[in-house]
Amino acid sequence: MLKKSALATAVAGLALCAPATAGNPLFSDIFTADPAALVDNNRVYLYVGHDEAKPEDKDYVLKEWRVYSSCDMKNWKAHGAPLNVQTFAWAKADAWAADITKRNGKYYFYATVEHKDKPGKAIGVAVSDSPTGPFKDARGSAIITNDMTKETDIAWDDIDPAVFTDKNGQAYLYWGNQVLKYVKLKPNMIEFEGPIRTVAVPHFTEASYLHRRGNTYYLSWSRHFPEETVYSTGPSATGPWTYRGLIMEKNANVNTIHHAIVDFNGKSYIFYHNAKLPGGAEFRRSVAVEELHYNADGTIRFVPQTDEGPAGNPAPGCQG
């Protein structure tokens, strides 16, 4: 039998299952927040914080992560919160920037929660059968605790998680606020495969992702503060990396931009958020999509945000 809480959540889940079509902002029902991308089986998988602040509040209140997903990148489903900040025991507040990754039939979801027992921001590891989720704690523990990293003083310098995983097996996730840092996952995607390490990039504060193309890796980032996108060029995942130069620039009424890249159905992307809802703001955003285009040398053309967004491309076997 389920319990009150989780019935909740199922109801909750139903409730929000309906289609809906969208151009920018994708959602209009709720603001949404920090996305995180995975294409899986002929569908794009949008992970999102659900920002809950009233328009009078001076700070983020973030307590679950939703799911969408679309086979066509103009159609979303919604698939409720398959995991908020009570995935993870030790945790005891702030659903924040995420991302996730599929291994062996699993999909793991890295997360940002506020420690309920170290100062500070930590990052987490939930697991899932399902990209729709339930999802539940990997780990029993922070895989990153603020205090294993000293470049800063600041609580909320490991934040923003980003996971990749080359074409030889090895994964490595990517965090940070102001210094940028990484370290090699073992095969389990839980436990690290060596030791932290730092990289140096041109006015880091936030939001790192990195992808490939063919034989060149892409390390994007939000630099300042109101953020904008920009990006370097290497020859493996850890570099060493080029500066290239502006994705996206920074938006009106919300300091903060956070993106995710991927490739669907023959097409590249970028989710972004802004703060064109009515009633957004810094602590009310809203996801985004545009279409991302590559020059012949293989550098990222600008991309302008559109009311549009990118137009339908249905995947083979799409019904929505």
Contents of the next structure:
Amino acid sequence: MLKKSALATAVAGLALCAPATAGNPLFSDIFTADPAALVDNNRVYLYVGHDEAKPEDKDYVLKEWRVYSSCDMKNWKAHGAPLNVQTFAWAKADAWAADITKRNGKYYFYATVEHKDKPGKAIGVAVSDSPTGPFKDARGSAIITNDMTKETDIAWDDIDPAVFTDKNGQAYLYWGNQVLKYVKLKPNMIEFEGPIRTVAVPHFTEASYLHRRGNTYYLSWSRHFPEETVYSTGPSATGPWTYRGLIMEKNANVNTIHHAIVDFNGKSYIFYHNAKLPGGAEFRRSVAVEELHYNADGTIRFVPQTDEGPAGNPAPGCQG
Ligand code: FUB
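Next up, the form predicted together with beta-L-arabinofuranose, please; the one we just looked at was the form predicted alone.
Then the entire complex follows, led off by the chain already shown.
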């Protein structure tokens, strides 16, 4: 029999050697989709749609966005659902894909919803003093509505906002389905400045994402359907874009793959969704994450999906 002090040491040792809690998919209690990520104060904040479709449902059932955070990419803390369709009084349904950024100490969350009065999807902006909320509608109206763009007749061509702020402080909103569009944002982040422009990238479906590494800008998106994640690079936030290739190949049992790319604690990561959680399907997806690597020439290495996910990467001061 172990003495009390020896037992305590053994238990402490067990805790140190305990396997990391989370692999992929990251969350097993609910279905999640459309990841957006923000790194702030040594934590990564993850915003996901909550897929509530039943197995027999034939369409998305998304009413709210859930928020999680981690300081080591392995252990995730749940922060509830501080954002939902009702955050926007002018919206009636469909908490589809979103993106978030921080500016001047405030957190701006750009989200796709179905508009009550103007047929089709629209994009709203919510704002908070904290990455975990509470959030409120920053404008009281949509920043983008379906009638502002005329390139396609479909009602869902104004979805999937991606917000990016350049070195000089100029912010951009990219979005779209079938046709990729962008607009410059004013420093207040809730109005646009100048015209809406379109961008021609090969086989664009949706889920554009813009990030920068050094002096290279990376524009990534979902192409084809079933979707795969591909990217171009360019010398500025608006191109010109040179197609570079595949980042992640299509999923086996869901057509979409929506991704987000961030740097956290010295490493780069790509969040995405698949349908690998038991019971998963087209409208019952699950968010996962992998480490993303750059080659010496700045190109992105193909990222295989794994069950393990990335290794633990505790940021300074990380305590769960
Ligand atoms: O979740 C609804 C829609 O499916 C998103 O807006 C798209 O990116 C696709 O993932």
